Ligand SMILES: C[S@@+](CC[C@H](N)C(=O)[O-])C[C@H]1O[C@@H](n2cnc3c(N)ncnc32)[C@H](O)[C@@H]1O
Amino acid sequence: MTTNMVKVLKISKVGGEKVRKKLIEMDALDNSYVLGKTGNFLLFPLKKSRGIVKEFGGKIVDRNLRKVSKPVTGLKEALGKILPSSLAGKFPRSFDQIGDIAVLEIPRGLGKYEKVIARTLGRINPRINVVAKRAEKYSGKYRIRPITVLDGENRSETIHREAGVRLKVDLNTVYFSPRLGKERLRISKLVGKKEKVLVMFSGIAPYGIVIAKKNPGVEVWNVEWNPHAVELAEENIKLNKLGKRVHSLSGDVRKVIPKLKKKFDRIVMVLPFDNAEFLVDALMVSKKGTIIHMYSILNESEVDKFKVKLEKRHSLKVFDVVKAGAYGPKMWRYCFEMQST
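Output the structure for the chain only; the required form is predicted together with the ligand.
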């Protein structure tokens, strides 16, 4: 607790609220200090004292008052109080929150402080029970980016909430990104009343579950080959009571899709880089007018060429290209909105 000697207006408690309002109007009240009290008098901390007694009566005196302590809300601000100020430019500002797990990227040069950073983040955010760092990149055929717990409970499983659904996730065995939450919601709002939707590369089924939850007449099929993700997708479908309308199919999309004896109204394709290679499979279960949302991470300069290539190689028309999140310098996750012709 910090106290300082400041000039105050010592004045009777009677009519104190009026004095406070007028001091604020005159920009004379120093609200970086807590208002003081003594007996029947109030002590108003002042920014300026000229003309005050003439205006209100009372006396100007010096008193020790307590500084208002601002709550620490940001990680950067909290670290500023603990770590050397020479490192301030490197402090992490943001983190991903998946359920009650916070996932940080520890900037280069701060490795030896990673535990302090993690402990600080856990302390300022009461909803976080695990603080972890992530491997640098997603990798392998299941696109996993495992975590290392730095503080809190030693686990990688949690329940993430978004758009009114609950999703059980294990960050060490499946792909999941909370950053796609806005995108899932956007797509769910485009879905028509009785559509049949196919989600290719569906992971723990977040797209399918959000789409089905927001559209009670819709049926969704998810296809995923990571057995851990399929298991969690099935749990998530039950957790959100969508068992009758959301289906989970396990296996390589190239093998599963030819066995599907139906055509879909809408298809979502969620691979970061090689989606276009699977358009042939998507078109196999499309009819004229099927909408396909296909994501691709590209440099800004590549988008037009990519669009032309898609239309040239396949029977479809790209009717929109939506930026669905930043990926790197001039790199974006684009959603190509297409209709089969």
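Mind pulling up the form predicted alone next to the form predicted together with the ligand we just looked at?
Next comes a single chain, given without company.
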């Protein structure tokens, strides 16, 4: 058992929990040491002592305290050691890691602890240099949920790595989900050796780049209307040395697609909502047998009716429906695997 002499706030047990909470908010509590007790007093290990007595009363003294011996690996476990136990049911259990940026959803009721949560996450994960939270709602012309940095370097850009590719991302100007990494890899494994692939609503081109990287004989066209995403897509194509086989086209798909004057072997429609409205456009550049992967977020109870509607309205056959990630209670991101007839 390791002990060290540290500065502590010696204060009455009466009202001790309120003092602990306030020390956490001030980022003054050193949680690498176990809380001490002596008689009717608590001993709070301190990171800093200036102004503490004036704020709380009590005394600053030197005491031998035991170091926390068990390494903390999970965010929930780490927060359980420093935040009130009454809040345990609200602790965030997971986060998105995009490059070296961790993006949290801060549950309601934990707003005043958000910086403590951010510092804790940064401390237990050395690969993270920025901890941020997302805006609660999508906003702007391009439907982005911008981030607010809570801890670490004040930036929204990073390089994300997945499936052997590098992707430059700016979380304040584009949409990007690391949770779709497995889905992008799954699609890439379905692609034939010399296919021509179209990716609609392609963002920073993660689908197109992963597909091309995993299939050296394939050519990919990406269509995106957010100019910030188009600029990053072009950088990412160069970053992965795919400029000869991956193309980036800027504009509304309904205006760009008629100008392509080619037919594709495979089409990926990335929008999570309202994708079906653009099936007519996708079929304009399809040939008999073209495979279309179309994403839609639906309740489980809606899938069968949606499948029937697609086949009734369009010249295609739905041959599979794949769950591509949970969205909410009984809500999933589904990939409808279809073939034009």
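Not measured: the values here are computed from a predicted model. For clarity, a rigid core is taken as the largest C-alpha set superposing within 1.5 Å between two forms. Residue numbers count along the first chain shown, from 1.
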item: Core-aligned C-alpha movement of D320 between these two forms, 2 Å or more; value: no
item: CA of D62, rigid core aligned, shift of 2 Å or more between these two forms; value: yes
item: Displaced residue check between these two forms: S139, CA, 2 Å or over, core reference; value: yes
